[in-house]
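Only one chain is included here, represented as structure tokens and corresponding to the form predicted alone.
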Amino acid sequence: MSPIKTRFAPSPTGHLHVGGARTALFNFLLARRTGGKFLLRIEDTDRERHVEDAVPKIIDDLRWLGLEWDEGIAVGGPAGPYRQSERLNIYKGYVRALLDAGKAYYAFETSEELDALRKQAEAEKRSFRYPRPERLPGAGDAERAAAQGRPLVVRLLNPGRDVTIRDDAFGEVTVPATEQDDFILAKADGFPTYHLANVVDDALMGITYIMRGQEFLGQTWRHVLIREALGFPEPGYCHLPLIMDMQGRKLSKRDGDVDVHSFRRHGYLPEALVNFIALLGWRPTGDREKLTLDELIAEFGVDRLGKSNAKFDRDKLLAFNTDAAAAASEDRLLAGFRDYLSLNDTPVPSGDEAMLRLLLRINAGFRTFADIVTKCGVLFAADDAFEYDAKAVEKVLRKGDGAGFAVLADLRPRLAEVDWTPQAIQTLLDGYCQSSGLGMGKVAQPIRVAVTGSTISPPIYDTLTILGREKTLARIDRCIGRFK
């Protein structure tokens, strides 16, 4: 394949959405597969929706996923600047060229006048299309309108022909001339519309292939006409199917996390998320599911993209992450665990490498890093900073005439004397089980409830070793004193 230059061009409104992450991933994979280039551009001409601190968030999200770009914001390149708000003079030059060539014209209707035209169209049961004036306004008309305080925009003089888009996912898509109008190129605030800035930047930055969400397909006819008017070459197109939830609705926050940072903060590995996102609308050869980023690069092609909407199966993502964690080296997990702890307020000592490694080992099989904190966070909290699960107290300690409390009373003095190692603690509890005739569950669970407040923790020997003798005894005393 010939080298292809792709781009990802997000609008900075917040953290990177998983839909945007898929678009970035597919563009990255195609560029790498063909030996081409991947560019990152920030499209910030919509000033009403713009959120400035979203730019570093997007950059951080992409880098966490491992999607490095060859050119663009934060790395530079020959076609900068790579923020549209810093390219306004470039766009103004192209708007002026279109006006001078008679391919665009000024318009200055107020919002009230446009609303009246829309209501008239609605009353006549027809779709609203901007009505081109019989005489196109010139520069003098524009000056007078501006002097009167009217909003001044520039519209493309639509050539009035059908436009056919050749898309590698959806085939040929034709938009009839009757469904087009003279759309705006430059807004009254001096900023270009998304359509003009997008086309100009893609041409000047040498983008040869445009891959983006299906929701942009209905707007692409505008881009074709702008390129034609400016004499720009037409790139290749591939519009990606929508991502839906498991009920077939558009993916939204009502169903849980929808942005990359949320999954990162909740303890997912980036390689698992990348692997999962890659399969949303695309399938590798042999119907394999578990692939590394290098394997995705070697496999990726638009010929294996589907047209049907993709389903975001959160249970499947969780299974992917569980498998990825099980297959990862301890060093890789340590780096991921530290990253998770840096984003969350937990009592786990993030600077104690030996302790973090121990937690990873005794929690083998965890689904996300959050599971480790759920199981072990209480071991690092203050002795009076956790609550007791009322059901656990009733079932484990009070049931059977306080059998659990009896176990605690028997073991408390023995725990005060034993060597504090996992092996010595295990020997003590095994011996107590034999002498009392109780199963390990009847012995370990009362201790677990007393020192953690619940029935969930790592193996009891590791739990007590991490806690230490002093905290273990203090917690047993607190439990007995509070509930017996």
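Only the largest set of C-alpha atoms that superpose within 1.5 Å between the two forms is called the rigid core. Residue numbers count along the first chain shown, from 1. Computed from a predicted structure; not experimentally measured. What changes on going to the form predicted in complex with the RNA:
- The two forms, fitted on the rigid core, differ between these two forms by less than 2 Å at the CA of Glu172.
- With the core held fixed, Arg22 shows a CA shift below 2 Å between these two forms.
- Core-superposed comparison between these two forms: CA of Gly402 displaced by 2 Å or more.
Switch from the form predicted alone to the form predicted in complex with the RNA and give that structure.
Here you get just the chain by itself.
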């Protein structure tokens, strides 16, 4: 397999979303798989949509996922700069060359005029195509138009032939000449269009393989035409089926909660997200579906890509995360948990490594880091800073003539004296069960409700150990005083 050079070329409109993450992942995998290079380029030719903070966010998201690039923004390389807004002169040169070669021409219509033509075409039930003028405007016409304050754009002189794209996922796709027109290469604001900049950069940066979302498949004919007009070598093409939301709508960047960063902040592990999105539109051989990044690199190939769109199923992602957490080493989890805590405001003491490790251990089986905090946060809150769940108090403490309160009253003095270790507390409670004839459920639950306000917490011995004797007794007293 010869080395392939791929790129991920996002437009900086915000955080990386899962669709972009998958495109980046597949490009990364293919480059690694073939011993090639993976490049990161920023396509910011739209000044309207540009979001200032987006580039560092995207960089951060990609690194969190573990998708390191060999060349491009933030790491440099021989073909920079890697931000299109810093390459305007390069594009201008190519547009000039196309103009000089008679392969492109000027046009002066305003957006309003174009819209009117479009509406007219629609009314006549024709599909709109830019009407090429009988006589192509030259430099003199351009000057005159500019002097009149008209917008000045450059359009490609379409050679007018069918274009066939050989796509490694979808096969051969032909766009007939009748469906094409003289599209814009250079906008009135002096910026190139996406199409022009994209093709020029891919060629200049030595990209040999283009893998991107299927939304570009129907536009690839434009890229083919530009590339041929400029005499650039032909790259391989591969379009990816789209990722949809559960309603079947296209996953949108406006959906903030499908951002990679949002999953990070909600306590997901990057390896789980990577593994999960790798399976959207691609499948490894066999029934196996849990793969590490390295295994993905070893397995990846465009031959196992699908063609139909995939829906983003959060439930399955959650299950993947649960499994990934269970499979991760404690050190790995510690790093992830710290990252999670640094991104969220929680009562958990993030600086206490021993405590963090303990929380990780006693919460084994957790689904996301967020679960640990919801379950254990109350242990770090002030004694009067949490609420009692009314139903829990009723069911566990009051029910059966206040049986739960009786247990608390029995245990209160013993807890005041026992050694404060999980083992000692367990021995105490086991002994109490024996002598009282009660099951552990009847003993642990009243304590749990008294000290946490709810029926949910880590194992009772661990819960009490973390809480400490003083807080445990104070909370029991407060609970009895308030509800009995």
